[in-house]
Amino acid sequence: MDLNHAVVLVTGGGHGIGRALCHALATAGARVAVADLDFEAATQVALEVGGLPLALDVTREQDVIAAIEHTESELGLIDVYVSNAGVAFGDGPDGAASAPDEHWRRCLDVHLMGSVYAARAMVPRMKVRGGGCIVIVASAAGLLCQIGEAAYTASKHAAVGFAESLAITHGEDGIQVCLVCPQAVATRMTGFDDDGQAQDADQGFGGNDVDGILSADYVADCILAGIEEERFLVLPHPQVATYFQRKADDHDRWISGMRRFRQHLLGDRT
């Protein structure tokens, strides 16, 4: 897909990967709608890229529809919808199942239903227009597992499954699906500010630095390449493919290895 003059709506566009992606898209010549729950941040990024700011809670279907309609009235028909908004809360004090219900619901609502609502609105539009692209920014946690983040991991697995279903069902309709699964990225979720500067060494997921923390700008470039090359799976950390293969080859061995890795992380914190 040629992104020059394309209309792109990016959720979670006010910070992190979304912010970097809005800048990269604008540089590529796209017209960008910057959507975020943090409208002040969305407005700032929109000013920086000459885009359209949108206040959006992706867990509200009517709000998603309204954002799409507003974007199309102001910028033109949407060519690419990027479902990027994300949240994380950590496990509860007693492990994987002990996080409060509101954290589980929020992860599922943002990571899964935010993409479902977008697809419900965009797929019929794209089918009529002869095609388009839906980008779902999931996580390597959706292929593997994020230690200490059961709700995040489960919801990202759901996002991966939904992306696969979209691609299988609507590929013949000319709809490209691009699934992005990075490991650690220098964002607020891993204890960095929007300029990639470390803010809190104790924040974020366990094992962040095992394969290096990538810059949001680098991940944004990977996403653009995936869209332009019409690839389904984008792995900014390429070693994730090896880990995923090992998991598939011997799931029991992989679980044992992850247990050892968890104990290593717990030892580092004592």
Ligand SMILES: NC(=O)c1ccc[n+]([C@@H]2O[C@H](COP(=O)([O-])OP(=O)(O)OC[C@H]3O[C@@H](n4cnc5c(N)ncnc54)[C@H](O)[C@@H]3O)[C@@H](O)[C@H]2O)c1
Contents of the next structure:
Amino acid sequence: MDLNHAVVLVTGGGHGIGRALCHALATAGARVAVADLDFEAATQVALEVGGLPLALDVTREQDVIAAIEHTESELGLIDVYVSNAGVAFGDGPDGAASAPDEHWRRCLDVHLMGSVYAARAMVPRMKVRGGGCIVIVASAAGLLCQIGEAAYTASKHAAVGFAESLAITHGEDGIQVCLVCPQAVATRMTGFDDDGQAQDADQGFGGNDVDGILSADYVADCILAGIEEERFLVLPHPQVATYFQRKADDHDRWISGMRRFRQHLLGDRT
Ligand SMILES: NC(=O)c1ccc[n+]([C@@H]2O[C@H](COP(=O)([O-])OP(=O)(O)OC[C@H]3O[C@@H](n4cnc5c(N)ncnc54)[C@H](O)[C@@H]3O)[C@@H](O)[C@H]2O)c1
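Next, report the structure of the form predicted together with the ligand; the form predicted alone has already been given.
Entire complex below, previous chain first.
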């Protein structure tokens, strides 16, 4: 897809990867709607990129529909919808099952239902127009596992499954689905500010920084390339493909390896 003059709505556009993506899209000539729970941040980014600021909570279907309608009346028909908003809370004190329901629900609502609401509104529109692109920013955690983040991991696996279902079902409708699965990226989620400066040295990466922490700008460029080249899977850390292959080859062996890796991380922290 050619992004020059394309209309693109980015959720979670106020910070981190979404913010970097809004900048990269505007540079590529796209007209950008910057949507975020943090409306102040969305407004700031929209000012920087000459875009349209939108307040939305992706867990509320009526917010998602209103954001789409507002974007289409102000900027034109949406060519690309980027479902990027995300949250992470960490496990509870007793490990993988111990996080409160509130955190489980929020992860599933933001990472899964946010994309379901977007697709429910966008697929019929895109079908009528003969196509479009839906980008789902999941995580390597959705293919593998983020140690210390059971709710995050499970909800990102759900996001991956939903992206696959969308791509398989609606490819013939001309709808391109782009699934983005990075490991660690320098954003607020991993203890950095929006300029990529470390803020919280104690913030755990759960081992997902083993292959290095990428900048949000680099990940944004990978996403742009994925959209333009009409690829399904975008892996900003290419090593993830190898890990995913090893997991598929021998799941039991992979679990044993991940247990040893977790022990190694725990050792590093004591
Ligand atoms: N940072 C990483 O290491 C990393 C790695 C893999 C995947 N991801 C994913 O990338 C995406 C972007 O995260 P980021 O790293 O830029 O973090 P971030 O915290 O900098 O940005 C997340 C954005 O989502 C917004 N948001 C949260 N809940 C929302 C809601 N209900 N409705 C609307 N907006 C909401 C926040 O206000 C924020 O602007 C997330 O889906 C995250 O899971 C991040």
